[in-house]
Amino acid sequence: MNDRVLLKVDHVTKMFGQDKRQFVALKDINLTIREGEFVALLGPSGCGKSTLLRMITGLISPSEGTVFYRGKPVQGVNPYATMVFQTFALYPWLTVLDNVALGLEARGDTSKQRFTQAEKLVDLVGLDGFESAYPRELSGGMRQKAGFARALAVEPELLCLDEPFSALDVLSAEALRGELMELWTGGKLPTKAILMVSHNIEEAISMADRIIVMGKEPGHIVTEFAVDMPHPRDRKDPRFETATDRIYAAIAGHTLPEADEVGAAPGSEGQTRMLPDASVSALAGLLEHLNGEVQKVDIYKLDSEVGLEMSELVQIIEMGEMIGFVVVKEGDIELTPLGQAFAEASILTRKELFAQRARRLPMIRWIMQMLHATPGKELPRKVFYTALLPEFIDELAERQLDIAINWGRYAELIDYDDRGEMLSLAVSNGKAVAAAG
């Protein structure tokens, strides 16, 4: 690596939608990346990391703020930069070499050497023999390789991955890190930087030289470590456990007091906290694994113990925060008694534990109130949906209302009716209604 600068984030905000219906994204982003270096980034589901890939590559612009290649605003495509994504995003109709060949052609290179070079991209990152087979033919590692030979294709200076490895099974993406590794540290690949967007803590670890942990609500970087660690890495190494260890209390936190961990109802004063993409399932059986320890556990063990990925384990995490059932300090995560008492109680203690700490949450409470001031004790899905709109962009106002109405009926405070698209409060026991009210 040297000190020469190919990309500066400044101050770099990205906002969707208009006027009060404003989501922010991304807020306040700094970042520099040079020339020789690998970097990751990391961060929980949400928080703007693909946002800000496709803001480096020139796909979208920032609302405010800049990004500079080489010292110039970027405007438009980024011309340097190119973009690995999760799928494969190849053209089924064409074979490997033509779809390869696709990328010098987007670039404006329609001559007949341009097959030349895709077929030595093809050979390179090892798909020679497959040159005339179409993607059916092909297994979701060598289509991905496909993918990475196209995106190199134009010879990019900026190599930017957007978990390039998350739609394939285990083996073959442990295949396909190690073959790239062996490209970028060989000095095989026509590129100058990588850039990769990741949900895998030792995936990063294992191939980037600097690690970038980002946050949310909104977006924005909470620190960053350097890997000083030579290649190949092994993963006992007590410094890859340590790197791990430090990067998951980064990511996860720290459990905060209770007015601030639950957030405020949509529309009133103060920010509204989104509910974990969790399920009450999934938070039971990571309730159950934690009551068999007799101490705090580190998170970072936690992914291979339970085999969850760090993206949805740390949603789970956050659930189990927000519930109050657990608490994280430092990397650890401990039981509550309230989460032990759930972790041991019947089926039906376990709803009404639930169901105490659901009322306490401003989202269910907000639907439950709206419900209640209702003669019918009942509203369209719709109703919450155009609230929420200016708290959140489209698709994240439908899948909050989801998230709520899950974790209601599971609690047995509110009813849905899904071919009627109407929410109602559950009168069972006269629970829901007394709780409103």
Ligand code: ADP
Contents of the next structure:
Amino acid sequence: MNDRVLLKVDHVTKMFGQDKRQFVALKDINLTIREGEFVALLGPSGCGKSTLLRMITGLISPSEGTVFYRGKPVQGVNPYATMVFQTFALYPWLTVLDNVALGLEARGDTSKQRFTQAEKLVDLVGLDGFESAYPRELSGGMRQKAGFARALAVEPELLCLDEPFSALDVLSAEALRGELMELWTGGKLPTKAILMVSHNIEEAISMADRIIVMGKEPGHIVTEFAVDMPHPRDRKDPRFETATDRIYAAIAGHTLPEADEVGAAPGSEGQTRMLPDASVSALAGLLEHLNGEVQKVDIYKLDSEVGLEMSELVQIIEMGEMIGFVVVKEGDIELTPLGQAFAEASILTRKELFAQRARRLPMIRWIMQMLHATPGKELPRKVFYTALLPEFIDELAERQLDIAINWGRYAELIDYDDRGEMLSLAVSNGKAVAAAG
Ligand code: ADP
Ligand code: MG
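What would the structure be for the form predicted together with the named molecule, rather than the form predicted on its own?
Starting with the chain above, the whole complex follows.
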């Protein structure tokens, strides 16, 4: 491997806020990236992955320590690095070609030839034929490809990807991963190294040469693994499975205090905690499974036991933590007394237990307060969608609403009329909870 160091993050700490409200998002981060490497940053939500990428691309600066690029401290925007986000903000009023050309203009290229160059990039990512299409005509996967093309337009030496596949459906994500790997391993990208943020273990193992595992509170590096397998990598390969197990064991995740676990409400101060993408029935299934076990269970063994993909399971576990039905510590998961009560309860009691907890979640509480404040106690879905947009883009906002509606309906807190796309306060709202004390 080429030994030329591109990036060196040297004892970097990042704090947010001031005085008493100051908190450490990242503590003493050290890492090096060399030419030719594909490195993944893997860690739970909130461990500071995006913050680290923002410092590397120079969008924000460290509180302590230094980010070096090719030996020089990064000051202001790092011209050698570009970022691809979860959902790429394409300009809806511009065609695919114009959106990509905009990437070239950002680099100072205003020549006519920039469109020829943009066309090459559009071809490279496999969007030929869609040059004159508008973003709204494209699927999520295609939009993300256009985003990649625009990021590649500046020919970044270091391509930074912030969960670039996590807003896509499973199949589109898988396809796009494969295409990116083909371009990368085939030497077709104008890029010397890739740094990708992920919270999906399998995604990291299937793509990266090196995986840096992070933990939270404060965000720190736990350990690092080399993945020494040829591409394309087969998930059924025993080496793949061994790597998954080892990384799982290293992720010493643990449940946060309740206030941190539930996060802030949309529109208020602080970051809105995304609802994990899991349904009540999936959670119920997990709780029933755990209830049959003796005390603690290794999380990394659970996926095969319950027959779920690890990525799905992680979401269900997060939901369980948020609701307060399970606790996670050092790779083990355990039912709380409340979780156990739920697993053993009748359908009606289950609803009550779930409702009691769900109505404390800022996202659900926020929806209920908005409905309460409206004559008729109902509002179009669009109102909530629009309110979520500053924090969650497009599909993500829709998905967050779907999840909140699923949980709210089960808890009989919120009703939803699919046809008219109207949310309303459930008629029985309050009764179940009052009855449960
Ligand atoms: P990740 O990408 O790993 O999910 P982030 O880097 O987005 O994590 O956030 C790490 C922590 O820093 C979170 O607790 C988040 O709320 C906080 N944070 C991020 N950006 C800011 C900011 N601009 N101001 C205050 N807190 C922030
Ligand atoms: Mg992030």
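Positions refer to the first chain, counted from 1. Computed from a prediction, not measured in an experiment: that's the story for all the values here. Take the two forms, superpose them, and find the largest set of C-alpha atoms that agree within 1.5 Å; that set is the rigid core.
**Q** Is Glu321 one of the residues whose C-alpha moves 2 Å or more between the two forms after the core fit?
**A** Yes: Glu321 shifts by at least 2 Å between the two forms.
**Q** 2 Å or more on the CA of Ile414 between the two forms, with the rigid core superposed, yes or no?
**A** Where the cores coincide, Ile414 still shows a C-alpha shift between the two forms that is 2 Å or more.
**Q** 2 Å or more on the CA of Gln400 between the two forms, with the rigid core superposed, yes or no?
**A** The answer is yes; the displacement is at least 2 Å.
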